[in-house]
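One chain comes next, on its own, written out as structure tokens in the form predicted on its own.
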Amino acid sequence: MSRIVRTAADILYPAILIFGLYIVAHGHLTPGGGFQGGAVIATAGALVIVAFSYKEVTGWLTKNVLMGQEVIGLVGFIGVALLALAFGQVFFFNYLAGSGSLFGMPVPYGINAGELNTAGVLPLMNFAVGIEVWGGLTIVILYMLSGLEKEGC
């Protein structure tokens, strides 16, 4: 692609990022969550993939670190389910609501902005929700596009 076009990929990347975290930080509290944030991430990544060529991105995003991503993203999501067990609850328990640390203010009353240190695990998993999708539908646009390459586009 020309020159424009990677320049304005090269600024519109981060702010991708940026929305898509917000996205995912906010899925408690807004439209959205894990999955969705998720999916915002992976657009970034489809940008890039077609302002630059496909031989440069694979040099910088490779299939290994794409399913770290995804395991790291399972593992987190099932991590935060099982640590209820520990805590003597049920699998899935929201073990953090209302306990005053992390994601476990109560909620306030009446009509209110939202607060985003609530809801208990829930915040947990959909970052891991997010970094999975993240990871996932990259690595699925990777492959798309793989065919591509072997066309010689």
Given for the second form:
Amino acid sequence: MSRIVRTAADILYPAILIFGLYIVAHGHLTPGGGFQGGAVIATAGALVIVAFSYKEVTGWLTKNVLMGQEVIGLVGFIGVALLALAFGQVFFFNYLAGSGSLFGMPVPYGINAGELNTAGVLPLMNFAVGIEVWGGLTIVILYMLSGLEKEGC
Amino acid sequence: MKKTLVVAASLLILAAFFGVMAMTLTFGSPKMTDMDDYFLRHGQEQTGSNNECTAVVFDFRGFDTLGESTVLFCAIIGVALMFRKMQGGEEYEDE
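Right, the form predicted on its own is done; let's see the coordinates for the form predicted in complex with the partner chain.
Once more the chain from above appears, this time first in line as the rest of the complex follows.
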């Protein structure tokens, strides 16, 4: 792509990354969550893949790292859910909500100013799913591009 | 000629179907609201999440989200398999 597109992608990449991470981190307060934020971050990867050539991108955006992200996300999601068994609860129980520890501030019923330090295991699961979707959607684009690579992309 | 008649008749039937549906069904006032009311009343204190959608998706119906994640994982494995095969021959790239 032309120099204008490359410069725009350079400037936009961190901004899109920060916006997606904001959507993931505020999943329990505002509309959004892990899936949506991960998809937003994946658009940043798609933008860079479109703006630069395949050889330049795969120098630092490798498939191994992305596949590792995906696996870590899914395993982390199941692990957070399984950790409830260690607290003597059932699978997927929200053992951190209202406990006063990490993400454990109690929330009053009704309208309140959103506090980031609430909702128990939901932010952890949001982060896990966000990392998984981020790696997964980016690696799909990368694999499709590598399939076309022989044609001279 | 016959074709247009058939198309017109099917369009009319479809329009009548959806028209009757739109006239008779009442939206926004379901008959069974026990579950919705439970989620709205107890969601905030039980999960601590202000966003009710996240509370339902990740806590009350966590198994659903687990299945979604698994579906996404399987889809990406399928894409990887297909495009790796398309690259041709026995040589597998190892980067």
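Quantities reported herein were computed from a predicted structural model and do not represent experimental measurements. Positions refer to the first chain, counted from 1. Basically, rigid core = biggest C-alpha set you can superpose within 1.5 Å across the two forms.
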Can we say the CA of Tyr109 moves by at least 2 Å between these two forms when the core is superposed? yes
